[in-house]
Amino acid sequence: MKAVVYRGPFEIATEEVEDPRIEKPSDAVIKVTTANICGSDLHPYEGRAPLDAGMVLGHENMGVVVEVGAAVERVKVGDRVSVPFNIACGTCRNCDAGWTNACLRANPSGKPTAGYGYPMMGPYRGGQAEYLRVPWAEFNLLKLPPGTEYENDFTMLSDIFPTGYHGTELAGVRPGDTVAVYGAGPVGLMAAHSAMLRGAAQVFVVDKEADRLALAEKFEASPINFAQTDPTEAILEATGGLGADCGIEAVGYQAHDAAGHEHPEMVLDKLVEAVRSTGRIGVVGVYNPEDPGAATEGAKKGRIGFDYGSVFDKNIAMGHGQCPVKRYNRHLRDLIVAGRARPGAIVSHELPLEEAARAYDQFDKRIDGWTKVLLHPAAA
């Protein structure tokens, strides 16, 4: 089959590999129909993240089930899907609790978390490609209205649009909340559209790129150049001095000022300073416990020194961590087929595996309007 293979730094290439194949009696096949790629496909793309050349990359996936192991009784050949970024056993201590992000079995190195084509995360390959082997098939797999309406919201489902949910859970967001968003990308604006379904009062999205902050006023959020505007002073302003009332971080180790400099701390101290007393911050942005890329000696080894003092001083409780996809995606399905919710009006291209490498480069590059890239391995 056809996929996108990683093989090394700024370097990847759609090749000729094997076809997936039933392993375990657990295991489905899915032809897949959309791929998407994923600010954190960047971290390994551009050596921030370790990952062995030759793995397939890909963790956004959806498509149509081509075959099922024996084992596999809820999910028949044919079914449409949305496949969880996460990858999950569904009988370890911690699925069982629901954190389906720390399965406690799926990952061979026994670190707590599993996915697909993405490091650290075990040997599965990833879904940029025309066929995937989804594990644990009958827990993992969400089943899916047939046909192809919604394919643009459905393919959200896998990743970014609980992970923005998670963020305003992890922030407590409810009714009459005011709500600032730092990063208006993929998750950032999942994030201001999830805190608005919630019935947040106001949504303030912060970042510098244009074409990000325009998509954020289709969500009915205030956007906030940074570059041009302190943003702590604005929401101050906003709120007649109080600060929000909830924070989300859709930012992460990778922070960069208007100068483009690198500040792995800089989007925590903003949170904290615009968050008012007793608040709620949610932080859904990646921080690895490594990277020897980083900005500063601290941050290589994971030791991020942000405000923490101002936060206990202030009251402001935090969450922090993988989103459990499966917690929200059932109910974010229905939110789309109903409406309510529309997550693919981020959507700027859509392409065959063929132009995975010209995708890459223009999303690492944030070149105008490259926002969100789908790759439909059937197009050609």
Given for the second form:
Number of protein chains: 4
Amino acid sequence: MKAVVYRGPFEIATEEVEDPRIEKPSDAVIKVTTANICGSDLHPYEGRAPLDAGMVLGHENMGVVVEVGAAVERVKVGDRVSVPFNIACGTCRNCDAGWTNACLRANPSGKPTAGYGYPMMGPYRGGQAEYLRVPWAEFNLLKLPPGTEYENDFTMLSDIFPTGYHGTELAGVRPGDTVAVYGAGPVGLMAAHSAMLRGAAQVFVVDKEADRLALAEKFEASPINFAQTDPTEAILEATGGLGADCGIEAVGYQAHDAAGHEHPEMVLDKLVEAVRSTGRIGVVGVYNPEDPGAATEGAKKGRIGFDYGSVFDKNIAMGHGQCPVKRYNRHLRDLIVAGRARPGAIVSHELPLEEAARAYDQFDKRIDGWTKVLLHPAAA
Amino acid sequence: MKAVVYRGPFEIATEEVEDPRIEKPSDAVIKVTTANICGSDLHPYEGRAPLDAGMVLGHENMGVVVEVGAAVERVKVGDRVSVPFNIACGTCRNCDAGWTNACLRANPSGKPTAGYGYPMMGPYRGGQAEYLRVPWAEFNLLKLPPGTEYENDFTMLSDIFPTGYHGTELAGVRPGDTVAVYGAGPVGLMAAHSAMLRGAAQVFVVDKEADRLALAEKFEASPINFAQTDPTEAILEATGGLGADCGIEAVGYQAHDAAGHEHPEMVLDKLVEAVRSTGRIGVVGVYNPEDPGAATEGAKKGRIGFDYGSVFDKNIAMGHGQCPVKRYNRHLRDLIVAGRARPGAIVSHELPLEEAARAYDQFDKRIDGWTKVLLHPAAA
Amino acid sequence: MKAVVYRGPFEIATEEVEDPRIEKPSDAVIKVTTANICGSDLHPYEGRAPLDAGMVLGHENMGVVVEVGAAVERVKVGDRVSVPFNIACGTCRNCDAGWTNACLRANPSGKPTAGYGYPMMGPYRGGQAEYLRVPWAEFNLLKLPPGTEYENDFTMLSDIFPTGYHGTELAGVRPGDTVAVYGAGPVGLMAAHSAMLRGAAQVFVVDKEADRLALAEKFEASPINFAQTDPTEAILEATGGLGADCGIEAVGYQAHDAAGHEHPEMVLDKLVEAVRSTGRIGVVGVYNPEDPGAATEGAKKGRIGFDYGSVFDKNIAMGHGQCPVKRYNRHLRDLIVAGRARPGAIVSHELPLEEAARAYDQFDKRIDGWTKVLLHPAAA
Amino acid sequence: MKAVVYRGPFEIATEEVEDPRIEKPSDAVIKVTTANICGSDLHPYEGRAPLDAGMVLGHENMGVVVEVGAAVERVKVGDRVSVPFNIACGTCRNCDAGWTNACLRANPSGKPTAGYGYPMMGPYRGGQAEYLRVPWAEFNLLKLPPGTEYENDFTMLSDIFPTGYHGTELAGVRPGDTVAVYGAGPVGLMAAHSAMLRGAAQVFVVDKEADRLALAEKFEASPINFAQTDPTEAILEATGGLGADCGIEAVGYQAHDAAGHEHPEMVLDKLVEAVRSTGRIGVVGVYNPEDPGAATEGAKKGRIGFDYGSVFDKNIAMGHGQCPVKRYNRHLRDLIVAGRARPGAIVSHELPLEEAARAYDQFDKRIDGWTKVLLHPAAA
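The form predicted together with a further copy of the same chain is what I need now, so please give it after the form predicted on its own.
Starting with the chain above, the whole complex follows.
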């Protein structure tokens, strides 16, 4: 089959690779109809996270089941499905507790996390390819209504829509709350959309890219361009000096200031300023224990010297980490079908598999308007 | 009346001061039967937190109501009461939400927190004195059974028992959990006691002082002397390599290593190591936005460069801050009366008001066995 | 002042009564700008609930503060305020726990509930009058933006908007849920509106009155006319045979079938049919321990013989009772100000105080289009 | 193999039946070391619930894995395991949400519940036998420490310990609460034990059998013999007239008064009396939609005419139904291993499989001291 293969930093190729097959009775193989490029795919692309040459990329996948193992009954050949980016066994202690992002069994390295085509997530090939093997398919796959409707919405169910929603869950967004989202990339936009779905009274989205802030407005959020306006001042003014009830970090360790310099602690500091006493912060932007390319000595070792004294002083609660997609994707699917959620509104480009190299290049350069790119290896 | 007055760093005097009186219709005045010395009283004592000379000290107070304002009906003269260390108006937005530690109205400075006889907590005199004025008395006072029974247990209801319990709440301790408490001072011991009351399967308490670790055992906890044993290794071994479900920080910014050097990030780092993926950490040990005497340049500005990358990587949730005493003190009182809780077991010394200076001196020097000191200004 | 006075069943008069005044330092007096007639005002009107002749009616009140007692500081003369229908002391055990609907001190009868101008709720005069005394004003009053904007929305904050929202809270409505609301009266409509604000995927509203079902559609709900369609069948079909995730009872003990006969157990039975296994039901429609006018012998004693065996069999959770308005009104106010909530859309009539008798008559007869009546004793 | 077979009402035989075998790749077969007789086994025994003649009885099972299907990897031959009484697929919507008691796929009848050897729970043979087939073994089985230690404690993990705990969860028992448990049978005793583990201040257990009430005291509960004392009066007196915070129904539809007459609504009525305003009731005693042998016409159709008007009036929340064992058994196992829980203290008899008929007879007659009977088909 054809697949998008990682060759090294800034080097991507669409190549012929071996077809996947059923390896265990709990496996399924799907024909991929849509595979998105994710902002975190850029971490290995930029050489910021180590990945073996030859790995098939892609962890945001959906498609149609073409083969199932002997132990797979709930999901059937022909079912249209969304594939959560987390690979989870469904029966370990963390999976039992709903933390499918921290499966204790799926990653042979022993690290409690597994996924497709991504550094440190195990030996699983990605889905930017014609076909994809899905382990523990009965547990992991989410069924979708048959056909091709909502394809661009449903494809957000594998990662970024649940991830944005997870940010609102970690931040405890409740009806009537004011929410400050830092980062108007795809995850930040999904967090803003989720916050509105949960009944937030007002959602601020902070970024410096005009095209992204315009998308935030589409989701009824209030954009703040931090290159022009101090977000802390704007949010304090809008909240009578109290600050936002909830903050969401959707940027991560590579935060850049308006001048383009990297400051790993910048977004956390701004959130601590903008969030009210007794408020809550959900962090879904990625921070790493090791980051040799980091801008500060501390950050190279995962040490982010942000204003933690104020976190204590303001009684702020913080939740962190990757999203357990299965915890949310069913309900988010139902919101799409009901016409209430429309995450596909952020899609900027739809390309065939063969144009992956160009897509990575443009997306990485943050070329204006390249917000979210979908690859379509196969028609449904 | 007689009162314990702050004169400056390492200078305490028991002096005559003006009697308190009803200033507003919502006030009460109590005759203090017991006022504890708290570890955080040592922050100004050591000159580590600024306090005006002449301030009456003491925020852990209980006694008997001797006078009430015209708007106070629920509480009556003669009632035995516990006084939460937080002063809360009972009607602002934070009080409404149960965050009485972050009252928006009680502190004239505008800072959302108020209390008795403590730096930055407002102009309210402390209770290491014969009498104490209690603002918003109807809201703040907790009634106790009349008499003198359980005095040493009830006196822990004003701060450290609820504060330790708050640590378990922030850490989400559930029946069957394994809990790691760092710090075997009074708050850490109360956290360990609380964790057992909530049904923890096993509670580790980490410290280097043998007398304090012995008290931890009294509460059925498993002591770890970090001067002799690596706590991370011990906890990982006891949990099959997974780590504790919950961690509680009961040390704060002045953490010292076994050699006696201050390391503001040390305890957080050890907790991040010891707590399992998807675990939860409750931080009730104090961190400050400003700490001119801190051991590192960052910490002077509240920047604690701990291993935050691993917090994200391990999906750890963290809760922070002072305890809203009223949220817990009623239920904890009932557990004392039912004979299930016995926080008074940590009391090491009971002294008259006149011996306050000696008590501060011995307690500050962490003289062996000076765990928790009660002052008794008056008999009930 | 002028006030709407209860004279006996079906007998209402607008009369001169004595002005209210500050009786305690915690009181305030407000000039009433809007006082709604509530469906539950019809219980005494119809003689179904006992009320003393001479009582001023009205528990859905808002206005402007004209006088405050010595202990009232947070609320000031001139503040525009919403008055929750519950009178709560703010410091008893139930108030502390956020159950202001079950205050243990406000009702001299000892019954744990108090309110204005309503049977069994204490000696407090209602607000269908020019002025109203508000006990524990600092605790009970919710401040509103000054002026007259949103008057018809804000006036729903005293009872029915929070009560409808409470139904969704008791039913645990979460984003993506399917919700079945029985009853399209004002409370049912507010429940439907609240469910959408909380992110429900689909909300069914069941009634037999076309005008009310048309209002349900305004709130994006799906109406079911039970005189024409079996709601259980419709809901099961829409949910793949599973049933709704959540059910809300917004009818109460006087439920009537399509033929107009009263069946006290009817709505509960239909909800148990329509709600899925492991689902949740919130009951805000009123049931009473004593109801001498009930249609069955059991119901006269509060015994409602509904299909409880299926409640157990289906693992259904049920929450019940009056709404603690203060728990929700602040956030709902913010949603109105943000333009996301518009509860005033159900207002059908706005009348001066003098037309109260006619309003009760028309409303009681459920004359088509008399959905929600506001009385305006004074201009703001 | 030998197995306990249902022959008809009051007719039990230990017979040779066909050995179970792996039927699907997700199956396991275990050698049963302990299988308890449950109070609900008496429902078919007494002819009160329909069961096919020839069915092997027993849903409270533990043992050692002797064979696994090709898809079973987490659980291995030789593992000592507890078998939850619910059979759950692990991947349907209810299982995903943690409601393994309401699996949508396991029961071929379509009813959302499945289990072993029990009426209406599917075609699955019970475990009062030498061997037992366990469907979806990787998901359902809980691993235990190897050996034979704690056998009588661990055997309570399959049903009654989690079921009692579920009662406390449905009733929302929190530290410091007062809890009223109705029924001192095995489930009621486990509920009392669980309530204490969760930090209840005081637990009342109401029954009329002296031997059972004596066991309640072993778990530090306060027994009330309702044949001698009115439980409502006793509980109101102990709670200052307020009532218990939480109530647990551990009796079910066959409740008998002191004179031995069946009253299906009796226990619910007494709980509604004994529980405080804003309290919570967890119902784990069984009620059925159909019960042809019921004492009242209503109850035959599942209609239990209890005082529902007071449930509304008192703002009581009620949770209902069978326990999802997997939600709790891991943590309860850890409490046993830690020495904090000792559910095996209720065991009164341990018998070989051959004595099953006598055991059913004695247990059914509620012969004094026959509290909990274990059958040991095989040594571990």
